[in-house]
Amino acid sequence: MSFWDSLLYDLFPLIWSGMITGCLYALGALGLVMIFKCSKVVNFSHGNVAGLTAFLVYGLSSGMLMSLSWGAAVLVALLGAIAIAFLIYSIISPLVFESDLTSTIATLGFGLIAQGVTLLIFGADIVALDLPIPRFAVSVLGLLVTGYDLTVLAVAVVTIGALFMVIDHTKLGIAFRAISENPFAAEVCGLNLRSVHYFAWITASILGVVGALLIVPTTFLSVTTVATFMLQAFAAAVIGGFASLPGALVGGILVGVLMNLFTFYVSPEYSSTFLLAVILVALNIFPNGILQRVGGSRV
């Protein structure tokens, strides 16, 4: 096989599928970054809470808990995710204003609680969660594009676009940016820090659910599936910079492509080791994120 044939049949498809998966990593990373930007908390419960809500969709749509339509099950799961995010922040909010480290450690506890609830209700079995995604494939310039690819791309573009529209063009978004830049000055100007924190935590939970539901069709649903997915999202947030929303988007796509290439050309067994190495390299070269500027980082 010639070099160009190798590019056509191996490299280009790997990059394309990596970009699609990277869009989902970006959704998870955006949630982590939103919470960190305004409340300075690294939310380690993000993956397990998203996993619990994904299982809730399964239970409500499969007949295990109820026999709802897929749309109704997703709506109930989103409401559940919002309620959980509201509850978690309500409990740790006193800690947020006292110690960033203590509140971050508290999220670890809530993550373990969410994982325990998932095991208690749904068990440790591996299940399949089928989503109503169009099943077709078309060839575009020799590249195979599936209905799943287009669905993920469309949902990611709409969701991320809506998020940036809210942040850039609404009073709530302006308040979010102000508190992210200088919470003390924002509070002096009359902004309610807790209200904006609630907005960030609830939005992050919705992004986590969307990403979790779309990653499941490529694998399976288990107690650790979504948490593992969020590990890649965490790496994307680190690479992009925990203070940069655009960086989270770039970091997600970069992690998706790099993981795909490493898994195919090297070995899937060492993918976690490779991911940690990428994080360490990124922290050393781009401590403020890959989109950092001279004299500061991109917001």
The other form holds:
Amino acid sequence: MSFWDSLLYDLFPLIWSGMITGCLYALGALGLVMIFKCSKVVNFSHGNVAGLTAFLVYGLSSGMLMSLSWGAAVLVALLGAIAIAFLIYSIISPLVFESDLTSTIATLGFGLIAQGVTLLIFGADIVALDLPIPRFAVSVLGLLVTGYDLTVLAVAVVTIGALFMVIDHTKLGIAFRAISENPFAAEVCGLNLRSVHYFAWITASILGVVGALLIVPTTFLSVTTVATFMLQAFAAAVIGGFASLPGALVGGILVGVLMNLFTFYVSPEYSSTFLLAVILVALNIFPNGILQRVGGSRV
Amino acid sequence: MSDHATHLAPGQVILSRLSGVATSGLTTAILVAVLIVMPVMLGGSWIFTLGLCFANSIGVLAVSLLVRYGGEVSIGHTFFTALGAYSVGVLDTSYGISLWASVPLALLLGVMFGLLFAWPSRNLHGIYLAVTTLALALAVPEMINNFDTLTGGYEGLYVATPFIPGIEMGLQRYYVALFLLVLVCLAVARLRRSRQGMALLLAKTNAAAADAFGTRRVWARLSIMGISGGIGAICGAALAFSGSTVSPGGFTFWQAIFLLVGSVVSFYGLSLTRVLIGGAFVTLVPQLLSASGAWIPVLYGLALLGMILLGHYLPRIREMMSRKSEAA
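Switch from the form predicted alone to the form predicted together with the partner chain and print that structure.
Let us now look at the entire complex, which starts with that chain.
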């Protein structure tokens, strides 16, 4: 009886909250995968830039820099994120076509700069940044569902749905897929690689900002919060195969649930080590991501 | 050395020129001589800083070696430096054993864990390996803090046992690091000229050809990770001895990135001069900017970007210049 009780009262809530955070990891991972799919660059600056924009929202809405309303602050921060993504890609684009590893290292440089700039403007203090969402909690079949959970779920579904709509049904999306499949053939057919790369980088930065704003209320905002959050996104992207958007989604949810179960049942102190183990195991069993195996290989 | 050079493929000749071990023998000797007499001229704090600089240079070399011979980028080398540093720290504080035993142990552990990490990641390349090493770097501080009975947790360990009893400790901290750096550089130069080194380079440049000559890619990966891990551990040992303290703060994720920055700043060089430039950058920038901490990541980032863009545009500019001078 107590086993079933613990199952009902521990396991299901753990899986539920893991899925909610997993959706956010997926948002981060989708951005990484979008950039990687078309430009073959792993954007290590993703977390730090998203963190900087989250701080920007805080600074603009708290009266530190300005006292805008929350919505206006988010809008300005989004524009800032787009500008930063544009700038980063503009600087490294000559490298992108030469060596993917070199341009990947270059993004580490941007990550360092973003972190330093955050420190310079906002300092090393911890701040609280909340979302203007209704606060309520209902119990569904013994599961406590809060307003935050539903907000995250709704935002994630709408964002990811819109992303997949764009990629599946618009001209831009078709160009994106064409370039991911075969950049050379796409260029021969008259597609401009750079403009599609810009699309991917800018979309990724928007996804990063959305993910960062949604994850911050669960903890607090410091220089490293969002960067740490993005590391789970990296794990999610790796598990999904790094080149598959649905894979990133599944990977994100999987990482969210697994991390939750591990920290509750085993130990919260070894979570990074556990993440390393998950990445190594996943890469050995599914070298091309978890969704490749299911579909079988085409010869 | 010259009899090997005749067998080199054109690409490898370029590589040997780039690595600079064979050509700059004299400058290296002069540099070593200058570094040996340096403590006579400098004050105590500078000797200490230079000792750390030598130690960090070894770490930069470990990262560069992996790039040069393995074609892989690691942002997790603090794992190996921590391994080396804590073998020195733990043997010293718990058992009173000096470097005579702890450096070989560090090397052994570094190679062992290099292989241990390389085996599950043997099929990973490029960015996959980079992300995996990232996870490795993140796991280091929490491992250190959780083995606190051995590692002293946050407080760390203090290394006080002299290497050669009777000589002033400050000088020892300087010379041991210098000695280890020169030793490792010599070993890497030897590797470059050995059959094994050639096989590794071939496996990197042309995996199929290396396979045909009996060098399996997995073997190449395992051995280069083992070597790089071993050198990383020696870096850690030198850091522990020269820096006199070992604490988790020295092995954070950022430290791992800084080692990579040092490697990029030295253009992945394997010669003593080059790795010293990388090591000096990693050591001196935080020291000079210690008053304004937030500028350190900005400067590191700018240096990283600057060097990468320089590496990209310099050959082009040079080409343009030579074309212009030809036309004139």
